[in-house]
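This document starts with one chain, in the form predicted on its own, laid out as C-alpha cells.
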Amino acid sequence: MNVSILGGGSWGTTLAQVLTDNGNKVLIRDINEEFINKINNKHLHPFFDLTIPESIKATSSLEETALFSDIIVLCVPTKVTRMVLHDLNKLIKTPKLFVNVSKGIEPSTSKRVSEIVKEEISKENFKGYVALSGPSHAEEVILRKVTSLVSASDDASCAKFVQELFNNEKYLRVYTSDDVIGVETGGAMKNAIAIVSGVLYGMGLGENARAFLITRGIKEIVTIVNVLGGKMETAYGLAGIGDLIVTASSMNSRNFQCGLNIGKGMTIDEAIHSITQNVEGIRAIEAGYEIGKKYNVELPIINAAYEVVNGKENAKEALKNLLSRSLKSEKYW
C-alpha cells in the first residue's frame, strides 16, 4: 500500500520507516532540502543520522505527494497545517484518509487538527479522519523500541484501518478509540505541562516538586479535555496520562527541554530558539488559558505557566503564587 506523509522530521521519517517495515511504500515530503538529500541519496534520518530503507523516497513536490497515495499523514507544525491543507486541497484528485500524529493546537484559533482538516479539505477530497498519538519518542521508535499508540476516529472503520496500517507485532501496539476529541487535547495539553515540569527542573527544584506539579496537571488536563467534550478516561489513558508519562520527564522531549531552558534562566524567545525541533507547548500553554476562561473553569498550573511565557510573571513569582492559593482537599472531579 501507499502511503504519504506531509513532513519528514524526527516523526514523520520514523513513521515512514514503521510503515515501510509493515510492508507499505512511503513517500515523504518536505520542504527542506538537506532532509530530502539524506533520505533519497544517503537513505540517512534527516535527525538521527540512522540508516533507514531505501525504499523510503522524498520529494518537495506537494502535489507529487497528493498524487502518490489517498492516505495523507499529517506531521506538520500544527502553525502551518492549515497553509499545507488549504494548497493540497487543490491538488486532490481522489477522496483522501487524513492521519494526523502531531500534537498541537492551531495559533490564533485555538483549533484541533481534526476542526482545520474539516474547513480546509473539501466533501468530497475528504475519505476520513483519524488522530494517531501517544508516549512515542521517535528516538525510540527509530530503533524500533516497544511503543503504543491510539489510532481515533468518528469512523469505527478508519480507526481499525490505521490500527493495523501501523500495529507492528514487534514493537508497535495500536489501540483505537472514537474519541478524537480526548486523543487530541490530551496529546496537545500534555506539551504545555511538560514544558512546566522542564522549568521546575532547571529551577533545581528536584522530583518532589516535578511529582506535584505532573499529579495536578493530569487534573488540569482532564478538565480541559471534559469541558471540551471528550472522554475522562481516554486523559487517562495513552493519549493523556500515557503521553505526559514521557513527555514532562525526558530529555528525549522537546517541550521539557524548552522548559528547562526558561528554568535555568533564558528568556522565552531564546528557549524555543535553543530547541531545533518545533516546540507546540508554548502555544498549548495560551489555548489552555482561552479554555479556561471561555469555560469558566480552575487551572492554576496553566494560569501560572501563561503568565511567565506572556512575561507578565518571572518562573519563582509565579511558583511562588501557585504555592500561596488558598488551601484546600485533593479533589479530582
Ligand SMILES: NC(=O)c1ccc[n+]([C@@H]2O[C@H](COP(=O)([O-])OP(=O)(O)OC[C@H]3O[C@@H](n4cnc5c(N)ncnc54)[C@H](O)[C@@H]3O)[C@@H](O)[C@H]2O)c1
Second form
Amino acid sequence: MNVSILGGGSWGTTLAQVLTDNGNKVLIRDINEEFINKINNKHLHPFFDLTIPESIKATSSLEETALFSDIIVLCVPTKVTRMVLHDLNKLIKTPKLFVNVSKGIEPSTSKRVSEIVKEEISKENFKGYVALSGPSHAEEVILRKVTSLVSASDDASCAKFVQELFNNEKYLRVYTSDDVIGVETGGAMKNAIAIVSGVLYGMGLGENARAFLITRGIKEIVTIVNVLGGKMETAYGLAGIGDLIVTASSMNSRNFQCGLNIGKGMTIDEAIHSITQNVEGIRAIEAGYEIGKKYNVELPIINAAYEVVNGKENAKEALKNLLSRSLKSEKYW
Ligand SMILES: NC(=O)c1ccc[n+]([C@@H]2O[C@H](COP(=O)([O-])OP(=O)(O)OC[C@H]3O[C@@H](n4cnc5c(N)ncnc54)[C@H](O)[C@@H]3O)[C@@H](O)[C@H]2O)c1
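With the form predicted on its own done, generate the form predicted in complex with this ligand in the same format.
Below: every chain and molecule of the assembly, starting with the one above.
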C-alpha cells in the first residue's frame, strides 16, 4: 500500500520506517531541502543519522504527495497543520484517510487536529480521521524498540485499518479506541505536565517530586479530557498516563528539556530557543489554563505553569504557592 507522510522530521521519518517494515511504500513531504536530500540520496534519518530503508522517498511537492496515496499521515507541528491542509485540500483528487500523529493544540484557536481537518478538508475529499498517539519516543522506535500506540477514530473500521497498518509484531503494538477527543487531548496535555516535570528537575528536585507531579498531573489531564467530552479512562490509558510517564521522565523529550532549562534559571524565551524543535507544551499550558477558566475546574499545576510561562511568577514562587494550598484529601472523583 502507498502512504503519504506530511512532515519528515524525527517522528515522520521514523514512522516511514515502521510502514516500510510492514511492506508499504512511503513518500514523505517536507519543506526542508537538507532533510529531503538526506532521505533520498544518503538514506539517512534526518535527525538521528541512522540508515533508513532505501525505498523511503521524500519530496517538497505537496501535489505529488496528494497523488501518491489516499492515506495521509499528518506529522507537521500543529501550528502549521491548518496551512498545510488548506493547501492540500485544493490538490486532492480522491478522498483521503487522515492519520494525525502530531500532539498539539492549534495556537490561535486551541483546536484539536480533528477539528482543523473538519474545517479545512472538503467533504468530498474526506474518507476518515484517526488520531494515532501514545508513549513513543522516535529515538526508540527508529531502533525498533518495543513501543505501543492507540489508534482512535469515530469510525471503528478506520481505527482498525490504521491499527493493522502500523502494528508490527516485532516491536510496535497498536490498540484501537473510539475516543478521539481523549486521545488527542491526552497527547497534547501531557506535554504541559512534561514541561513542569523538567522545571522541577532543573530546580534540583528528585524522583519523589516527579512521582507526585505525574500522579496529580494525570488528574488534571483527566479533568480536561472530561470537560471536553472525552472519556476519563482514555486519560488513564496509553495516550494519557502512558505518554505522560515517558515524556515527564526523559531527556529525549523536548518539552522536558525546555522545562529543565526554565528550572535552571533560563528565561522562557531562552528556554524555548534552546530547543531546536517545536515545543508544543507551552501552548498546551495556555490552552489548559483557558479550558480551566472556561469550565470552572480546578487545575492547580496547569495554572501554576501558566503563571511561570507568562512571567508572572518564577518557578520557585509557583512551587511555594502550590505547596501552601489548603490541605486536602486525595480524592480523584
Ligand atoms: N519526536 C517524537 O518522538 C514524537 C513522537 C510522537 C509524536 N510526535 C509529534 O509529532 C509531531 C512532529 O514531531 P517531530 O518530532 O517529528 O518534529 P520535527 O520538528 O522533528 O519535525 C517536523 C517536521 O515538519 C516539517 N515542517 C514544518 N513546517 C512544514 C510545512 N509547512 N510543510 C511541511 N513540513 C513542514 C519540518 O521541516 C520538520 O521536518 C509533533 O506534534 C510531536 O509532538 C513526536
